[in-house]
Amino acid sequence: MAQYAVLIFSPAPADPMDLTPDYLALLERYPAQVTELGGRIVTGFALQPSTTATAVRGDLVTDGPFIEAKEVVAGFFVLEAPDLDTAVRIAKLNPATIHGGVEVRPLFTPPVE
C-alpha cells in the first residue's frame, strides 16, 4: 500500500498541551475513521510549540521557527492508504482541518534501476 506524510498545521504556536477536551475526543475517534476508509496510521508525532524551534540557515542558528507564520507544523503522521484519493478523504476527517489544515504528500520512493 502507498504511504503518505500527513502534515498537521495549526495556529501558532500550536502547543499540544492546549488541546481542548472536545478536540481530544475527535482525535480519539480518528484512528477508527482511518481504518473504516481502508487506511492505517503507521506512526505519528505531535511537535512541541513553534516557540521552541531552532532554525538553521547555513552557519546561522537562531531561536524560533524557520518562517514566522500564522499557522505552523504542529505534527505529522505516516499514513498507508490504497491511493491518493483515499489518503485525501482520510485527511479531510482529521480534526486539525477545523482551525488549521493538513497537507498530504506521497513519500518518496527511489526509482528502481
Contents of the next structure:
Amino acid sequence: MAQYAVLIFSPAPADPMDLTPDYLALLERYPAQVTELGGRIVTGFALQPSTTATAVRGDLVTDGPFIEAKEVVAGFFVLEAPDLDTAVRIAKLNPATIHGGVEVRPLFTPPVE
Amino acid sequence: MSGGERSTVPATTAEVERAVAEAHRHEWALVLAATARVAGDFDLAEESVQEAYLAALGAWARDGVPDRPGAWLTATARRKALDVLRRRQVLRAKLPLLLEPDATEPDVPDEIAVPDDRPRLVFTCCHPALAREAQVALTLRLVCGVSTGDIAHVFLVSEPTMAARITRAKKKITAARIPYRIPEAAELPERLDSALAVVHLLYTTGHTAPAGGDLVHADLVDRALHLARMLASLMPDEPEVRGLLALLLLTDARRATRTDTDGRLVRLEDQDRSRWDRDAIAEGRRLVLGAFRTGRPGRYALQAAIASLHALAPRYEATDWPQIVRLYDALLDRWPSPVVALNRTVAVSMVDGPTVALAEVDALAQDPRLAGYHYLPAIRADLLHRLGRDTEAAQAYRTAIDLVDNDAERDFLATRLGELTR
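What would the structure be for the form predicted in complex with its partner chain, given that what you showed me was the form predicted alone?
Every chain and every other molecule in the complex is listed next, the one we just looked at coming first.
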C-alpha cells in the first residue's frame, strides 16, 4: 500500500460552515465509498476559511493564503491505496471535485538504500 | 542458458550484428515489457535489456543466432535484472513498486511461458497522470527503444533536457505508484485514447516536422506506424485502434508524392496519384470498413474514412466531396475541434463554392484557439484567390508565412504568393 496526501481545493474562502446540505450528504457517504474502492483514510482535516490564513515569506508576514488564487486549500486527508489508479478513482468521488478539485500527491518516504 | 532451439552454425560478425539490430527494432518492446515485470522499475529494466543486447553480440557469434531472438533476449534480460535484485538484497522491498501479486514469483519461467506485457508497457508510458510530452518521450524510449539523444533531436531540445524529462517521468511512475497493468474495462476507453493520441502525435510530428528543414522525419513516421500495427495486433477488437492504423496507412501512402525532388511541398491536387502506395491504401481501406462495421465510428476511423476517399479518387476534382463533408460533420460531432471545422471548409468549398467556404473560415477566425494557426490564413488565401480577390489573398499568404515554422511549408506559401504578385 502507498500513502497519498489528497489536498482539497475549493472556491475561496472555502468556509466549512458554508457547505451546502447536499455537499454534506455526499461527504457523509464518502468514507464507505473509499473502503469499497480498496482505500483507507488514515487521517484527515478540514481547515478554517482562507481569510484566517497568514503567509510568511522570508521576513515578510502577510494576510491571506500563500498563493492568491480562485481556489484555496480547504482541507486534506492521508489516503492509503494500492496504487495511483485506485487513489485517483477514490479522489474522483470526493465532492470537492464538483466545484473545485483535488490534488493527489504521494507522501515521501526516505529511500531504503 | 535457455533460448529456444539454436542453429548450430556459428554466425559471422556481420550476420550477428544484423540479427541484433533487427531484434532491437522488432523485439525491444517485448523484451523490455517482460523485463519490467521482474525488475520492478524501468531503470533497472532498461539497463538489463541493454546488457542483454550487448551479451547477444558475443553469444550469438559463438553459438549461432537463436531461432527466437526475442525469447533469448527476454530470458537473458530477466536473469540480469534478477541478479541485480538479489545483489541488492532488497528483492521484497523493490518488487511491490510495479508488480501485482501474481507476478512476484522470482523464478524466471522459460521464455515459452512469458506473457506479452507490451500492453502494460504502453498503458504505463501513456498514463494520463503523465504530461503528454513525457508520455511521448517515454513511449519512444521504453516502447520503441529510441536513444535519448535521438528523441531530443526530434523534439528540438537538448539531450540533457530530454534525459531530465524522461527521468522525471520515471520517478513519478515509481513515487506515485502508477501501476504496471492493463486498465480495467471502465477505464479502457479513456486510457486507450491517451495511448492512441501519443502514437498519432508521433506520426504527425514525423509527417510534418514542427520546425526545420525536412518535411517528413521518416524514421519517426515508421516508428508510429510500427506502434499502431503493434497496438492493432494486441487489441484487434478495438475499432479506434484499427481506425488509427488505417489513418496512418492512408496518409502515409501519399508520402512519396508530398514533396518534389527539391523537397518542395506538392498540393494534394497536384500530386502524382499513380505513385501512391496502392497496397497501403488497400490495407487502410479494409481497416476503415472493419472499424465502421462495428457500429458508431470514432474520430480516427472517421478521419481514416476521409483519407480513404481522397486516396481512392482518380483525380482531385473527382473526389466524393459531398461524402467528405458528411464525414466531417460526423467527425465534428464526435470531436468538436476548430481544426476539424477548418479542414471541413476545404471540402465545403468544393461542394458549395468558395464564397460559402470563405464565410465559414472568417467565422472560425474569431475562435481564439485558431489564432496563430497558419493553415487558417493559408486556406483563406486560396479561397480568396479562387474568388479573384488576389490583393486580399496576397495579404493572407503573408500572414500565413509569418506564422509557419516548417521550411518546406514556408517555401510553398512563398511560391503561391509569388504566383499571385507576378
